[in-house]
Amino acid sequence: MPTPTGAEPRLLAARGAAAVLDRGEALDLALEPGLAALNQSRDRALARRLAHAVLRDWPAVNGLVGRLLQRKPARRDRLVHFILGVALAELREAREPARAVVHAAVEAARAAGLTHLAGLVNAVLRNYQRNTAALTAALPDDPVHRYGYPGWLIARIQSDWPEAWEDVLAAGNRPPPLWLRVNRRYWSREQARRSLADAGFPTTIPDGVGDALVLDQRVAIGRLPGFADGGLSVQDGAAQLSAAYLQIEDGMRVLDACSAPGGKAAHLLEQARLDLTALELDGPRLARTAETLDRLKLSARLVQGDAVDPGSWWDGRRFDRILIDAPCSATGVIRRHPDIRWLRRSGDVGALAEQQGRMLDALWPLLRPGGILVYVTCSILKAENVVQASRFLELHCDARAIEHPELPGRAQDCGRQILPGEAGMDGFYFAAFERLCSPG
């Protein structure tokens, strides 16, 4: 049976909340399935909003429950904590009317099989309206209440970067545009930008990313056209600065390494005719390159291996250019997906740089004397960064730095650095690197 208006989206929030905290799920894979389930697209929206709501708000619609609830609801009954925590951060953003959240948040407990604590739920919700200043006043006035991060993660922000770190966490909470890239095989980025016009989706032209547009407001992409035939995708523009730092030409040879979901590897394919190479490590994930390229209607040569193991997949032959979108914390991409603050764990980030590190070494001997490699981060922390590029460069002779002053970006001792939010971009790091012809 149907619920009620607005019940089930927040249910769906909760669930994927407390899969999030509770079972460390991705929280886009947690909310697929009922994704699927909701009718409407406003409540699919609405669903997605309120999920990313409690996971920013986290730990002070946390402390808040905890002192609303009098006691510990029962094991079997924990979902109403998730239920009250999506209640309480859409109620703190006042967006809706708070009659109307409570009676949604008492109607997703009654759905989730919670009738029994439906009335509880009401009550505690009807208190924080009535003390709302007073439960707010108490909270702990520290980063991790005012911003909504762990502890460990605000500390290595703050030492890496120590003018901008409340800067950057702000903007790990604000919700990004909407950048588009345009297809030059299919039409001009001006030609792009008139189509969009003239269907009502107005766009921005950014500075420093050739391919790129913004809209002016939120839409279903579908609608965009030109989107169904492969004129239009949907990437940030740090994402699309990849392109630049290759400086690719046709003909070229060019190894994408892990390059699910494939968004690098199209754009690649649409600025020059290239023999290229889409490895990853993951069938799954391979398979969702493989889908990028088919609706763009490009071709390249998917290779499911190891980068750290180039002998099991390399055929010989050296490479023009490669490019490592290496895995990495993503803490670039925090306001997308906030649920990352809570699944990183700080011994992470030597794990991840350690691995990262094998990649270059294990590549790096692939590219042909005179060939560039690109090494990619979507993260904002230095030790998988410059930290990273810097040790390359110590450990390789034949490697030199190639400096790229008019991109986008702050400049490090080695590559550029983009905060969250700094151009409206997402934060990412990048490094180029040529091969000497001979060592020195």
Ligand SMILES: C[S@@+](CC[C@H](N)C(=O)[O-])C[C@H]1O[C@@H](n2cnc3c(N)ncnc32)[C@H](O)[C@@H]1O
Second form
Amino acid sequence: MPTPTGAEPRLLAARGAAAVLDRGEALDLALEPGLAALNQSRDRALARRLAHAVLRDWPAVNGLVGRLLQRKPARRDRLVHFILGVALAELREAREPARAVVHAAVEAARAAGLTHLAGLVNAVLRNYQRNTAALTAALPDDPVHRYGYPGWLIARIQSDWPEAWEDVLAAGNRPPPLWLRVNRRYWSREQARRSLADAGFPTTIPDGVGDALVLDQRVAIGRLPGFADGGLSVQDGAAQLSAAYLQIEDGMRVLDACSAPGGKAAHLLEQARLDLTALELDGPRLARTAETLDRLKLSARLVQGDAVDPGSWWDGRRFDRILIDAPCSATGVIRRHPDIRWLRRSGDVGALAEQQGRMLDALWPLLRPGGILVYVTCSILKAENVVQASRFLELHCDARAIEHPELPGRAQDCGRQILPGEAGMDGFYFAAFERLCSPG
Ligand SMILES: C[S@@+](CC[C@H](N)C(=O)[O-])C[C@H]1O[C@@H](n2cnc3c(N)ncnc32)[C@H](O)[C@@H]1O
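Shown: the form predicted alone; wanted: the form predicted together with the named molecule:
Everything in the complex follows now, all chains and molecules, and the chain you saw is the first one.
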């Protein structure tokens, strides 16, 4: 029987944080079963919001818990650390009355079977309330505690974006706006906008993203007119730019080399009648591409295979367009997935860059002369972006970079970078290459 204290969502948020921080699991997957067990959509939203809040503020709340607890809890009681962390993150947000937050945390401890620690939770949080100013002042005054990211990642972002690093870190702590993609096959953007406004959901037309609308308020997506019939999808504005870079036309043979869960493939198929191959390494993820296309009544050739090993799946016919939406650090989408900052390790970036480079080199020969390959990441780290694209250009004398000054983002030596929050978008990098008929 759920209690009215809000203990369950808070306990779920604490379990989610423990899964990320102690076991290195992805937050969405860790929360999934618990969310399914919560009946109220309000509780599900609260659990998600608090899990995000504690991960965004982890260095500070972890420091506070450490100071406030006189002794480290026993191993089997470790969850109490995260129950306290969630409560402190919530108290620091100051959105709810403090009494309710403390009460809910005490009940969360009981609901977790930690009844013997309920008094301790109460005492620790009351102590925090009495001494908030002094405890907060005692936290280290450094970017790790101010912005809530690991030091190695802050150092990389500082080095790559010396003039913008603080904006980047701050943007990663702000929840993103809700971007929609209008299915051109179903209706025009104007029709969609009118229908949404009539149903009480006003939207804004963003600059430079042809199929996008931005909702002025957060809403359960299923309530939007046209959504159930495939007229609308949720997709960030930056992700929608891949289609503009590819310059597709009806009848083209297109490879989406890293397709799951199918957002960009669907967008391309909404824009033109294509012979599209949706490749994906991971079988269960390829099934998600299939689901996305089914919902929108679109079709593609779905292939499970390794983009780095075309010999194992390619039929030998070249493509007019290739999209490589490469696996990357995902440092451009930290505002959606705050767990990424804790799940990535500094060594991951080099390994990812190596894999991206191999993918580019392996797929380039599959492009017909005159065709276009677009390389995309949702990363803000130069090693995965401009450095990668420049290396590719140097290596392939039959490649020419196509610049797109009309599209949003910061021009790089090669390609364009959108930093998180710029024009309301996620952080994305794009580079487009034409294959020359004779090497330049
Ligand atoms: C950034 S996601 C793609 C997102 C997708 N394009 C969309 O818009 O919905 C990268 C995908 O590449 C897949 N992937 C990773 N390595 C791969 C490989 N060697 N060959 C093909 N796909 C790969 C991952 O499983 C993941 O689904």
